[in-house]
Structures are given as structure tokens and as C-alpha cells.
Amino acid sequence: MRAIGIILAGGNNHRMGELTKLRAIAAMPIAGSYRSIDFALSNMTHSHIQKVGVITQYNAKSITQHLSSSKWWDFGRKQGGLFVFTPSITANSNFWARGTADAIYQNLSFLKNSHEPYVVIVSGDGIYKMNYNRILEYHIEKKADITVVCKDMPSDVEAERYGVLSMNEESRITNFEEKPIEAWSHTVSCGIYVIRRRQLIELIEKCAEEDRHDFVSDILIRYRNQKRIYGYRIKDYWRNIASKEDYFQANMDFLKKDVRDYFFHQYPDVYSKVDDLPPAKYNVGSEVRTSLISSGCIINGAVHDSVLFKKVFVGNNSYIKNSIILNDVYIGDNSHIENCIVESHGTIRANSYYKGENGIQVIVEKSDRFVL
């Protein structure tokens, strides 16, 4: 494909809470073995993008560490390869980035130094599938200077969450408002752009003197009239990581068959970082019902409408329903778990009754032990 990528993994967002206390939002667990930013890894390489860098910022190790092998995703190769950036003091600057923005001019030599004409520019929190080749092929054809991947959203999401934008009958974008009080529009940004190379460092540059920082509202946003932004309307699924019910919701969407075949039964395959480990034990007594338990797992007691990522232990009598268990959580006999996402790591004391009575509770019961 003629296009480098550039994944931004580097973001916080407080209404994670204490699930971003200690990892990055793109190293979210998702589906039992998947972490958020499989997802667009796994894009790219499918896509033929052969050059991939990761900007990171915010709890980076917890990205570094899972990408500390680009084979799992096919970058180990002579040409081009998986390139992960970390914020460092340079003469140059001596600050984090302020902003997307900021974050791309901090490593302005990974465009410079590249040789293909075109930028794919996606989030590491989506989960979705997608071939970036039509996008580019559309961005052609229209002649545009950026196109913004976009989706319409069903009328009870909450759509002032998300960049609003509205496109014309040629699908050119003419209004662009990002998390605005008010939505006046269910027309969505996924966070996926596509840019020619060269014009992207002359925005960058130009952002960098005017000391403005985010590519939302200081190019997309700023130059919506003067240059030519187009939208690309996506149908298939999307979802973005940007709460505690969001990423319960994108866990427990696996439970439906329709989304597992679709992403774990269709070409292409969502790869991820393989950890070798059994398959999950389930002892005499045991009830799953509708759950996704991943390999490492031992399970004594009745889980129901759940995922359990891997190493999760249930003991004898426990009942799990409607929650997410991430990796290496042991509950204790005569526990009830139930609305509920319980941190990695974790140890659930005997007889222990946690239930999310208005919405999501996340429970944070750490013992000496810690994984990300």
C-alpha cells in the first residue's frame, strides 16, 4: 500500500477511572485475549501498511510492553517494520505533547524520513475492522486533502461524546464540532483519517509555529472550508473506548454470536500478543452460561453473561453475572460478582458480595501481585 500509518495511543480520559490508572486506554483489555490496539495493528497489516508508528505518552509501558514483538502482528521485516515512539526530552522540547498535534510534530522525522506518498492516521482505542486501502482509493478518486472516516450512530447514543460533523450530497464535510454541549448531528468521527504525506508535515509545521496542538480543532475543524475534508461512511461495527460503560459495553458485545463470527470467523483475523497457557479448566460443579472465558482460567463455581479474561480463578459456590474479570484475578468460594468490572491482578476475599447497583461498579482489590 502507498501509506505509512500512525497510531495515537498516547491518551487518558478521566471517565476510565481506575481502569487507566496504571495502562494506557489502547492497552485495554478486550474480548478475553485482545488488547485495544490489536485492532487497528491488525488493520494495518492487513491493509499492506508496512510501516506503523505508535505514538505513545500516557502510561506507555503498558503499550511498549505488549508491542515489545512486532512479529505478532507481521512487522518483524526488512522494510519498514513497527516503530514505537516514546515523549523524551530533546533540545528541542522539553514537555510532553500538548495535543494530537503536538504528538505527531514531536516525531516529525518518521513522516520525513518516509518515502510513501500517503498518512493513515488512526486511534489505538476503536474497535472495528477495516481495510484501509478503500478509504485511500476513495480519498483518490474524490481528490480530497483529508478524508475522515465517519459513521452514522443510532438515535440514543449519546452523540455530543464523539466529533459531530455533517457532509453535503458529495459527502464533503461542512460542519465539524467536536464533543459539542448540544449534538445537532448522529454523523460521527471514528477517529480514522487519511492524509497526502507531505501536505500532513505542512500542517503539522504550521500548527507547531502558531503553537497549536490538536488535529481535531486546529486542521480539521480550522481548515474544514478552506480545504477539501471529505467523509467516508462506514456501516459495519464500530466502537470507541472513551468510558468504564463504553468498554463494558464493547466486552459484552462478544457475547453475541453475530460479533464473534464477525470478528473472530470472517477474514481478516484480529492478531494479538500470545501468551502460552492451557486451556480453561472447568471442575466438577461448575455453570457457564453465555460467557467467554479465555485459556488460563479455572472456574468452580456458575458464571453467567460474563467475560473472564486469562488466569481467572472462581471458587467453589462463587457467582459471576454480568461482569468483566480481567487477567489474573482470583475469587475467593461464596463470592457474587455482578455488574460489575473487577482490575487486574486481584484477589476477591471468601464470601465477598460486590453488586453494580447503579450502573458499572469497578472493584480494585490488590494483592502483592501486579500484571498490566
Contents of the next structure:
Amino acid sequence: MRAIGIILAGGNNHRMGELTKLRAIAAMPIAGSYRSIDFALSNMTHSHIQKVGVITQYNAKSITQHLSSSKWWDFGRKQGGLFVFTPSITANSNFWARGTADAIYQNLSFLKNSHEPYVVIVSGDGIYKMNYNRILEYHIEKKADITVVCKDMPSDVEAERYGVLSMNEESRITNFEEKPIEAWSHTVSCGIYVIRRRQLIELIEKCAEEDRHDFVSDILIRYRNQKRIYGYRIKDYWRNIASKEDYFQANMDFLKKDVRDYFFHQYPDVYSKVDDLPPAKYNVGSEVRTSLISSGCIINGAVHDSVLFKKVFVGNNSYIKNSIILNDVYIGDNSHIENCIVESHGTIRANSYYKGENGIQVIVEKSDRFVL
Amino acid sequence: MIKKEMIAMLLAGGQGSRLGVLTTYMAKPAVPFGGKYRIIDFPLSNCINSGVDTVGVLTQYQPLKLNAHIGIGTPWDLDRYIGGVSILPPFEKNVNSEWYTGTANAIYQNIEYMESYNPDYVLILSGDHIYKMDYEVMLDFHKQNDAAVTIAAMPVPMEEAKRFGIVIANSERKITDFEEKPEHPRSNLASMGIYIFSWQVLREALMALSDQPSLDFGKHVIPYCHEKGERLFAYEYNGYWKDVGTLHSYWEANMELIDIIPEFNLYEEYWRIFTSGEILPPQFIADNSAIEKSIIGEGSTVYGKVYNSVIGCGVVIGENTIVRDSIIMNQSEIGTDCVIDKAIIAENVSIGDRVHLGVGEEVPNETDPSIYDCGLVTIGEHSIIPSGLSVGKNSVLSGVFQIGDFEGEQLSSGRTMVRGGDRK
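What would the structure be for the form predicted together with its partner chain, rather than the form predicted on its own?
Below, the chain from earlier opens the complete complex, with every other chain and molecule after it.
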């Protein structure tokens, strides 16, 4: 194989609010059955990248738990496999990773001990399908030093929340700015890069020498005129999660037929850890409309325009509308939940009323649960 | 050195002919059950949940589905460095090559497999029952009684006892006698076809009886051990146990899963049933749909209405279609404006639009009245049922059909339309 993979899964964003209190963004549950990192991992395995390092830091436990076995993504191999890195104190360093470049620097031996000529670096919070070999071919064809995957966002999307870039006619990146005050382009970076392994080692070591730590600002932006940095424009579905609203919308996207068909029913499949839960059960009195229901759910009430993750219990005469219910939530009888995200393992007592009035309300409800 | 205290031998080679077209292309243990499972998932899950990590699966009849499902045993954590699951088909030998001719003959032909694990005990299971059982507790019982053979047995109503192999035990549970389907049963303890043998006892019996044609546990091995004066014990089991050997019992056992709190509860945490699920995404329930008293597997899409039914994974149910009292297995698609009443639809079936299944009066089936009964409509796997067809009760369809194949666009009750032996 020609490339190894690095998945950057250590980040948090304060705009996620209480949703990332106990988990990293890369471990956010998506579309009923998945976590955000599953998309990057599945892309890696479908691109025949057999050796992948996952760099964690913020709430690392949420990632390591999900990756407790690598076999679900077909990484249980003698050659290569899945390597999960958490920051550790060593003879040379007692720092947390101070940025993405620093995180790679602290695990530089992973790069140095590989023999594959290229590295695919991706962030763990993107929801997309991609054959990274396409980018690699493009990278070689352009004789690029670094290739950055980018996408033109629709004009109603606030591009200033992303890394914004512009390219010349032969797709070489001429300007790149991370989260500009005002977006001067609607082409944004998807946080997916291809680079030659030796080139990456050299750049990362130089960064470390100069006490610089961030891959985007200290490598991509700083070297944009010295190195041949190219953009690879994609048209397919791509979305990342940076805020509570992004997260809500990313899940609601799966209620659209084209998005579902693309991710659920078209080759290649997205892999995830298998939970072996029984089929969902609909009892008398259930009324489900335009919703995604996951395995292990038991439904006695009404669910409209919502996404229910695994093992959700909906009580008699309850009504759930335009909401996301994360896994293992118990909702008692006669409850009303509208415009909400209910945090996992929550217990909503009978006769509760929750409605997000201005935007989405996150419910973290840890009442005692009495189950037969 | 390799040493396993107890290994399991799972008999999965039988056709299960009373399941009709459901077992045309697969062995009975591979038949789907309960939305996302296959029948063999129950004994396999029981094994790993009981700490039995070495399982030989004996296959013979139509093994492809079974082999593909079991793979290297990953879903059950039976992909082990030493032990794990092994598929054991019949094989050619230097002399006396033969198929598996009976339950015990199959085990006899795999003595070397068992010996390689150097076991103290061998657990014999059959791959066609739905139940949860802790074989470790049964093994404890076996050891406490210093038994040579322990037979799992469950109490059945006295009037039904004549349908079973009955064991007669004293108050210490030591077996004193056997009766095979007795006219006037002296006990109501029915053998479940689950045995623990002390390895040397089993080995000796198999060697001694090796020339017996169609060597069978119930008919030959157990009576042999009994006559030899070995200590045989009955281990009483009182949980849910269902033989899904006929279409009607198969349909009934599936329907029991949709009760509010089913007797056989798949939602219990401490005894999970594992299965090979290649379909992961959640199911989508569209606007204008209605679902009550049903279970539905992963990745299915429901536009229509589903009542009292068990729906598998990756199934599509079209708009304005009504499904009642039916079983629809993985990856089957039902078109729009259909009415499906009391049907068993196997995997990968495609049903057109405006199809009505289960109409009219019950008439006994013309070819196999004892198989296709109770008013069920049975559709074999990979069938294509044309739009506009109306199908009566106690009928069976298997194959690729066009509407011109049916006079008056209907198949009346009791009819059989099965195409092709081997699928091309």
C-alpha cells in the first residue's frame, strides 16, 4: 500500500456545549448507528489504507472505548492495523499536544517507522464518503507537496467558520485563512490532506524546532508560497461538526432520502462497532412518522421527524417531535419533547415537558430509572 | 499443550424438510428467525455465554448460507487463537468415505477433531432450537452427579409427551429408563437433544457402535450407554424452548416475539443473542406509515402499514401496502398497494405492486398438505412475484414468475407453484 493514515480525533469545540462534556467530537453519535470517526475509518479501510494512527487527547476515553477492537473496520491485521495514540509523558516531553502539528510530532515514530511513501491526514469529525486513492492520484499527477481537499459551500453557509481558501486556474492554493473575520471565498478546507511521508516528517520537525504547533497555520498557511500546495475540489456530501447546531443538522440530514441512500444503501458501507441489539419493537399505540429508529428501541408513543439512537424507550402517550434522542434514553409516559437533543443514558420522568424555544435545547436528565 | 475442559459439537447438517421452501437452498439452522437472527445464533450464543469457546459445527445439507453466516465466528467472539468455531463438513477418507448418516455418525467421523482439544467433556447440541441455556450450569450438574452422560430434559404436558423421546428418572434425577414416542408415557420429561458426555464414555461408545448404520444418539448411543450401566442423569430445564421444525411452529414462535413482554425476551441484557449483522444503519419510517405490535430489523424502510409482524433487515415496504400477521425476511421488497396477510416471505424476494397474499377460503395444499397449512402463504427466497397477483391460503410460491403464468391473475388457495430444483 502506498499510504498510511492519520486521523486527528483529539479536538473539542466550546460551541458543542454540554454534548462534549464526556466525549470528543470524533466520538459524537451520528445517524442512529454510527459515531463521527466511523466515516473516516471506513474511508480508510475502503481505500485499502491498512495502517492508521488515531490521535486523541480531549476526552480520549470516548474514542478508545469505541475503538476497543479494530475488527469492525477490518483493521485486525498482522501488517498495519489501528494505532490509538494518547498524549503521554516521555523523557523528552511532558506537554499535552499543543496543536495538530505537535500531536503528530509527539508520535513521529509512527511516521518514521513506516515505509509507505504517502500520508493521508484527516480529521475525525467529518461526515462523508471518500476514496482517498483519488486524492493520492491527483496529488502525484500535480506533483504537489501537499494536497488539501476542499468544497464550495452554498452561499447561505457561514464560510468564516471554516478554513477558507482560494486557488488559481491550475488549482494551486494561492490564499488560505483559518476562520477569517469575513469570508472572502466560499471554498472551504475539509481538513483532509495528502502529503509525502518524508516531507511531512521534515515539516513537522522544523515546526517543532521553531516552537510552532499547528498544522494549518504553521504549515499550510506559512508555506503556501514555498511549497506546491494544491486544492482538490469535491462535490459529494461533506459536513463536519463544530457546534450543537451543526450536530443537530448533520443528524437531521439523514431524514432526507438522497442522504440516506448515499450513506446507507450505496457501496461502500460505513462500518461501526456492532452492538448486537434486538430489532426495534413497536407496541400498540406507537405512531412513527418520518424518523430514523435504531435497533434495540421500544416504542409505545409518537415519534415525528426525529432520530432515535440505539436502545431508546418511548413511553405510552409520549410525543417526540423534531428531536434527537441519543442511545439508551428512557422516556416515561405522557412526556413531550420538541426541538431537543436528549443526552445519552438519560431518564426522562413521566409527564415531563421539554421544548426548545429559540433553537435546540440539550437535555441532560439523569433521574433514577426504575425498570422491571 | 492444548486443553479445553468442554467443547461443543453442533449438529447443523439437517434439511428440516417440514419448513418447505424455506429450506430449499439452506439448512434449517440457517433459516432467519426473529427479524435479524438465524436459528443457529441461539445455540452459538449460548455456547459463548456459557464459556464454551470451542465449537465444531457439523454441516452437510446446503451449507453455503451457514458457512457465510458463521465465517470465522467473529459475531460470537468465536474467532479464537486456539479453539473457536470450526465448520466440519463430511470428507473423503482412505477407506469408508461416506456422508454423515446419522447424528452420532457425524460425531464419530470427527473424533480426531475432538481429540485434538483433549477435552474432559463434550457437549452435543442441535442447531434447530430457540432457547437460552447456560451449559456451564448443566456441566456443574454433570460433575456433581459424577455422571457419564447428562441429558437435558424439559417437562411437557402429559398429553403431548407421546410426541417426544421421554426419559424416566428417579428422585435423584438418575435415569432409569427411556421411551421413544410412547403410547402411554410414564413420565413427562422430554429429551431436548442436548447431551453432555464425559469424553472417554463418548469415545468408547462411538468406537463400539461405529458399524451401526445411521448411528443416532437417541436410538443407539444413549441406549448403549444405559445398557452398559453408565450413570445417566436428566438435567431438568424449565425455560423457554421451542422446536421450530414446522412452518406453523416457526410462524408461531416468531409471533410470540411481538408480545408486550414476550416469554422469550431478546431485550434482556445478561444473555445476549449475537448474530452476523452486515446491515448497520437504522430503519427509516416514512410519513403516512403505521406500525403496531411488530419488530423491525436494521436498515429497513417502511412507507406502508405493518401490524403484528416480524420484519427483517433491509426490507422495503411500499406505500399504501398493509402487512398483517406476517414474517418478512432480510432484503425483501414489497411494492405499493399490496395486502399481505399471514405470509412467510423468505429473503431477497421481490413482490410487485397491488399483490394480495392470503385471500379467500382455506383449502388443503395440493402437494404437501402437512407442510403448508394453517392458512399461511409461503414464498421461497429470491422469488419474483408479479404486480397484480392475488394468492390464496395454504399456498406456496417459489421462483421467478410473470403475471401471464397465472390464470386470471390469481393463484387459488392450496396451490403449489415451485420452479426449478437447483437455482441457476
